[in-house]
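Just one chain is shown here, as structure tokens, and it is the form predicted alone.
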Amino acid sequence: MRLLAKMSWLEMKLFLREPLTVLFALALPLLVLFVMGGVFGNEVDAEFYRGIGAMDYYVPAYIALVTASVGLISLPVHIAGNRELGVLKRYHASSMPAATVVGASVVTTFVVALFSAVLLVVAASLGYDIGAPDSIPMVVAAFVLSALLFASLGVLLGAVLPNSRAAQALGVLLWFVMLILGGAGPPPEVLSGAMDVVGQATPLRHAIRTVQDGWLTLDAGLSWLVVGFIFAVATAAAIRFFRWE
């Protein structure tokens, strides 16, 4: 535990001298949230937002954002980067266990992810009327598995992408991908036909419900079991792939 401590210590001060990580992890969700603010106002239409107003959509939803940001461009540029510069190779050299530097990035990701995650709601707060979580509990716990999630998919990346370059523009896109498609830009209810079938089949659509079914109690449905079931999955793949050099 006190080695892993120390390289989630490490990882951190590494992570806040990589200025574009830091851009995308803390400050463009929240600058989509608010765009979308001065967009959609938070009146309650029944047609759209799930018969909710718009910010009370947003953020609950832009909490999973919060970790799609983290997990799918800041970690695996990270550890794609580490791998190019000999820094993986040397920690294998040293005998370092691969689970303690996968971990000490996991950390990492979940620490910014829930000061990305706070800094948005207290900003949304302050800026409209937002209701409170109707359970705490049932937020946090979506809110751990929805970071595990992206934090397990970014490893996966990571292990099998060549370079920083390759894994920032893969991540991007599907960063881009799920803001739009997965629930977290235009209303799901507007979206038909193949992007309709692409944004249900998105992680963060069910990272978004499972949020929401804590802070508003609407119906995840089966998004909890698929958010697990994804994780299990990346989990292993991640395992599986990952590589010194």
Second form
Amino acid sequence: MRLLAKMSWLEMKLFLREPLTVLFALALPLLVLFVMGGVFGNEVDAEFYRGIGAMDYYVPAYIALVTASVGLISLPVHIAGNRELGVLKRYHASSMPAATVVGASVVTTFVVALFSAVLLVVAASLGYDIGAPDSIPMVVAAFVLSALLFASLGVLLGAVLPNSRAAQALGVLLWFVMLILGGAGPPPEVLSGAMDVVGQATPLRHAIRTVQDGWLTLDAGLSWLVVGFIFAVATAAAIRFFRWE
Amino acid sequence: MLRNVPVISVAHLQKRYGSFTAVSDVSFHVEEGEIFGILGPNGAGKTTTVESLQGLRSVDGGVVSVLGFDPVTHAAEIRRRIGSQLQESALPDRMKVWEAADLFGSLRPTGPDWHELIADWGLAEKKDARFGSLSGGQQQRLFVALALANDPQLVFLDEMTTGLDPASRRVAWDLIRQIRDRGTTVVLVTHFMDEAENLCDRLIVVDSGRVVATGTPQGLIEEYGGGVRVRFSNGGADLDWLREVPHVHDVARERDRYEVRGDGPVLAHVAAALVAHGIAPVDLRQERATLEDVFLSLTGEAE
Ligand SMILES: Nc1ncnc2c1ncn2[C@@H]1O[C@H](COP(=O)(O)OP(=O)(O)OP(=O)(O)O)[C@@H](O)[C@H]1O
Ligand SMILES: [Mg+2]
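Having seen the form predicted alone, could you now give me the structure of the form predicted together with the partner chain?
Everything in the complex follows now, all chains and molecules, and the chain you saw is the first one.
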């Protein structure tokens, strides 16, 4: 546990020493927020956005999106890159436990996602007239679960992809597909049948619904279960496929 | 302590990469407190062998025991007790020297103080430097220091001094001897013959995945070095009677330069015989094969 704490702290310092990554993690969600806010405002239109204002819809959605961007992009690039360079081999030969090495990356990812989400909520409440969450515990629970979901997917990607370039390419692709079809871009209602079916299959769609559930007391249906299920499967697969070299 | 119980024993180790056999038959044992050398040309299978012993690679055949454990089934037990400096590995570029030392040191809190370790290996002033900004030799020294951070019983050093300047190499040798004197067994893979000759108690020469010679550096020189050569110059007369001198096998002459071959105390007998015949060459000297000559002849790279 002490080792995990030390490693996590170190990982966070290393993260902060990469200015571009920090910028990407913290500024990108804000950029998306203000672009979307500029386009849609917060008018209520019964046909779209599950019947609520666009920004009321998007802010909880972006909280989920933030966990997806650090989980699907930063984390796999970090893990695959460390394997490619021989850093993981170095740790392994010194009997650093896998749980510590991966755990520290997940902790870092989580903290970054948390900062990014808080920043997003603060910026959104300053810039737009969005309502306070109906249930803070539910939003927190949804955030934690969503962060764990994408971290597990990220570790899995980092485990199976050979190098940081492959991780970057696939991570960005998945993130982008999920952004568009998962409901963090165009409102789900405008997606045609086939696109909506694919959208339903993206983890992000369900992560968004759980956060919105807590924020706006909308019915998330089975999404809580889907998120939990994908998290469990991805974690098992990540443990199964993790390689040091 | 349990003398003569091998710290490492390897019998007929075999390792294939696909259809390519990198290690076909390697056997040796290492005793406690030894500095044991592994020599061999590029691609001979040295790294494959030592990484197999550390449980970092699967093996395809043979019986191996390291500190009493099988690296295939008990790799974690072994890794906890050993130190390793890998030929190829890295740390994150932005990790600072002290952070790495602190991290690896905390794997075994009873181990040596990392401040001292860093100072021993000449990195005290580089404490706050990032790994990526270190020179190749400094990175190498950091890896050796990290290999010792858990106070290992056995340490594997794979080309520890590659990239070190001559002064740093001497310092490294001294430090390795000190580690051995404190009871740690050292396995040293090296391409430097002077390093092997100076440091190793025993060594093996590996070529194409097989052990081609085992022994002490001196023993190998005596066994494979082609004996002793004594050279001198003198007028140019035939000195065939030198063949009758004890320990001499052969005499060759090229104009006024003579080469006497034999083994054992050739020089003393030749000197005495020459003086008895009234010949006192000023350049009488003995030349012995070096470990490098032995290495080149054993690994077929002499020509
Ligand atoms: N992961 C691998 N996959 C395929 N072949 C490999 C792998 N690692 C090593 N080899 C091959 O196995 C042989 C032995 O390699 P090894 O690294 O053990 O040599 P070495 O004796 O350490 O050489 P050097 O002195 O250059 O470090 C080489 O021919 C090498 O190409
Ligand atoms: Mg090698």
